[in-house]
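The chain below stands alone and is given as structure tokens, in the form predicted alone.
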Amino acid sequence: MGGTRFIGVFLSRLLVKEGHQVTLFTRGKAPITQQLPGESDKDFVDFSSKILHLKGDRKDYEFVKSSLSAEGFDVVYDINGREAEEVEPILDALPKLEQYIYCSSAGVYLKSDLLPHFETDAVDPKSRHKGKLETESLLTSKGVNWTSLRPVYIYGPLNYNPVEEWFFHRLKAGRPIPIPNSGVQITQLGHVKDLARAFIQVLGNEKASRQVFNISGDKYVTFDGLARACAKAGGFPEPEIIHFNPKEFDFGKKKAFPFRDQHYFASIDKAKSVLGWKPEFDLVEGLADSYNLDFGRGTFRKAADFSTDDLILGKSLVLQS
């Protein structure tokens, strides 16, 4: 479910390489493959070749039982699911599913003084990832034999999320980088490679039979040393970080930062100790390659916006006069 925007475009390409006859489900709007950078020519028509489309929309809960329960298929792997009720038409249309492989997130955590979070803390019923907990809960209660990852933050190339692209937008543009309050607040950021992975490593692997795992890199990172990991990653020169208090501003409907103004981060342990994974990458050669093959080959999901920079950094130039 899902497959042409980011994750799935790399699950997919692995899933074909271990000899998977895979179908992407999604509503035809965007290219069903798409060359990747760094991708040879022979590579992608291979892959290409290999690929079949179900186009429909998952919200058409008939839709999807006629077409699913007609093709019959082993394994379902939900990248795009948000809501409970959209997975129970795909449970219905396939009785004899072999296994349900979901991409939650660690966002349905419960906020706690105590860090990291584990794959058994406790989980926030109001969050904005509610729906996916109700997914998680709908799984277990049908029976089916399923697993869940939990990733934080996610970077790498084709990231439609702001994440790496908006230091990546200020560090080519030469600005400074503003960042809310003491800019030591931690958080984690893990490659959607070695997400990718993490969604094979789980296919049909006994131990991750209704199991939750976190996904992630290995080190956590402070706000300022993400500006920093950011700047070397792209060959730029040491950023200029300017410091804020968000409560002294009023911005609208606009994000001046694009992460959690708190600390936020989990364990991988488990998936570590359990599924014997493990990232491939560390955050600065992480943040180099989604540079290398996406932004510094002058591609981007979102252009660059610094209105709310702008007001952040004339409020500063009168304190400092």
Second form
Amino acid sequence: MGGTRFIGVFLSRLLVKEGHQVTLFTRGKAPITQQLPGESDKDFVDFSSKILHLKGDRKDYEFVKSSLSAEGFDVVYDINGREAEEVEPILDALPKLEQYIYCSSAGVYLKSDLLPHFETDAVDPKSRHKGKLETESLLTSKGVNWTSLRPVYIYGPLNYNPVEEWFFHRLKAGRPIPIPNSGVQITQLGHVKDLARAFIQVLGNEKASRQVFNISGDKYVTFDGLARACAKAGGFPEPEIIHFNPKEFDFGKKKAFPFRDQHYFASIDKAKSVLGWKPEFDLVEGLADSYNLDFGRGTFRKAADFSTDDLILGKSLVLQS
Amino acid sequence: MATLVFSSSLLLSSPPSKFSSPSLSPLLPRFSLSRSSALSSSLSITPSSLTYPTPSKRFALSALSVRASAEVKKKVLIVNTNSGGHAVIGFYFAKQLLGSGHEVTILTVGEESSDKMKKPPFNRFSEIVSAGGKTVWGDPAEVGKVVGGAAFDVVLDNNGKDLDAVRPVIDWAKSSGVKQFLFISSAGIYKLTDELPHVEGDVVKADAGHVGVEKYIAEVFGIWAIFRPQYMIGSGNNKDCEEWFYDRIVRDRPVPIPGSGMQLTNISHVRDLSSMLTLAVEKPDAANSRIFNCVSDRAVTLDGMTRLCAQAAGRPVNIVHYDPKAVGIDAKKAFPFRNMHFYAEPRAAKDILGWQGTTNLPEDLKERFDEYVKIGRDKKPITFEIDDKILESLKVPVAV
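Next, report the structure of the form predicted in complex with the partner chain; the form predicted alone has already been given.
Now the complete complex, all chains and molecules, led by this one.
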């Protein structure tokens, strides 16, 4: 389900390469295939000739049920599912389904003073990602063979969430990087290609049956450190970092910074030891991959918007770092 | 021994599928783990599916080899510091080894009659003796003489911070035929970077005393393992850890935390350190030439630790943040932990030794608080000079 925006773009290629027959269920709003930066013409043509498309709206449950049962799939990769009710028609359509592989989120974990988050930790039924939690619970209750991956922050070329892009815009413009509060908050980024590989590794893997795995990078990083890593990755000089107190500003609906203002990171030990998977990109390498194949070529999803930065920089009250 | 934890995963019978699943084919090595297979099949609940041992191969293997090598009894010498945060490690390690049937001698630096021996864990060394262990005192530079010419299979140096202190022990161990050398180093030697956690293999500060020792051990010893701890709690601790928080919480005093309070640290129960060391003794080949971060598998923030201590004490808490430089005090004197992120993970121990942490700060801190009250420390009159200085300075508005 999905497959034409970010994670699925990389995952579908790996699946096709492995010889599976892959169908992307999307509304068709984005092109079914787009040549990736760095992808050879030959590879792209090969991929395009093999990938199949099922056009539809996954919120149209009747259509989902009828179209999927007509095709009869062995495995479902649900990359863009948000609510539990979206899963029901899929399961109803495919009674012989061998595996339901779900892209969940580490956002389901209950905020804690004890970190990192492990798969066994308490989850937050009130979180913004409760739909993901409810989906995982539904899968458990249905008796189907399922696997759920919980990424933290995903990054890489074609990222539509302005994670690295947010930093690159400012670095390119030679602007200081405004970071809320102390800048020592710790986050974690995972490269989309490593996530795609993890999705491959759970396919048909009995060790992944009914298991949840945190999938992200091997190391965590502070907000300040991430700004520096982005600079390194893009060949920019070390950035000027300005710390500010978000409580002193009214940004309206705009986000002044793309990350949750808290520690947020998860252990990937389980995936490493159970699946034998491990991330191939370290942070600076991964950010360089994203920069060289995307932002550095002049492409980005969101245009630069420095309005919140200007509010911060303009105000005389700034916290000293 | 680590407890076996089974997920409720039901395993599928091998489907005639398009995709390759090499792990489903019955491989000989898997079937040879017959003990663990028997264990898991008694827990499987789907009669119609073919089940495979659910514990990861890594754990099953280590379970077997722990059984095997636990049969071999070792003669272990612990050279133990006579003060500081690491002193308690030797105490727990000695007791755990004795409990497993090994022979233990603990050589404490200095003299038995010194005042230092009146403090924990030394004032509880009778527990080591009654468990069958030997306690001796002396100068590690003359270790051979102090142990009366006895021979050992394993030596743990839980004392020296630099080569001058440890070299005599290493050299004596080598010449007297000791087979395995273990060293308590420190996670403090890791070089600070923007990325966390500190992982075994990360760059260390070349000029750190412990690094010199680590290098020398690796050069001269055949079978060795190095352990890098952070902070620990546990009954018998020689140095205050959680007590610093309790002292303030029970007296309804604000708890001054330097910086943002978001700094991560790692506070382990010393039993986790002891179990890791014991595993290394029982699996010398697996542990050989390895560095292990000797810590629990969770970080806690400084604010978080404060909150957990308050919860353990069942009392409210008022956390106050301050900038040590602005106040003009030495952060090291004011606060028992490093004023920065200081967080290592025990990845090598989990991966290579199959070690599992048991530290559960919320539970462990409750136990610690009970003891804190039991010994009457909550009633002890304490002065808080540095705290008062900090709190005084915070009342003054800070000009921006």
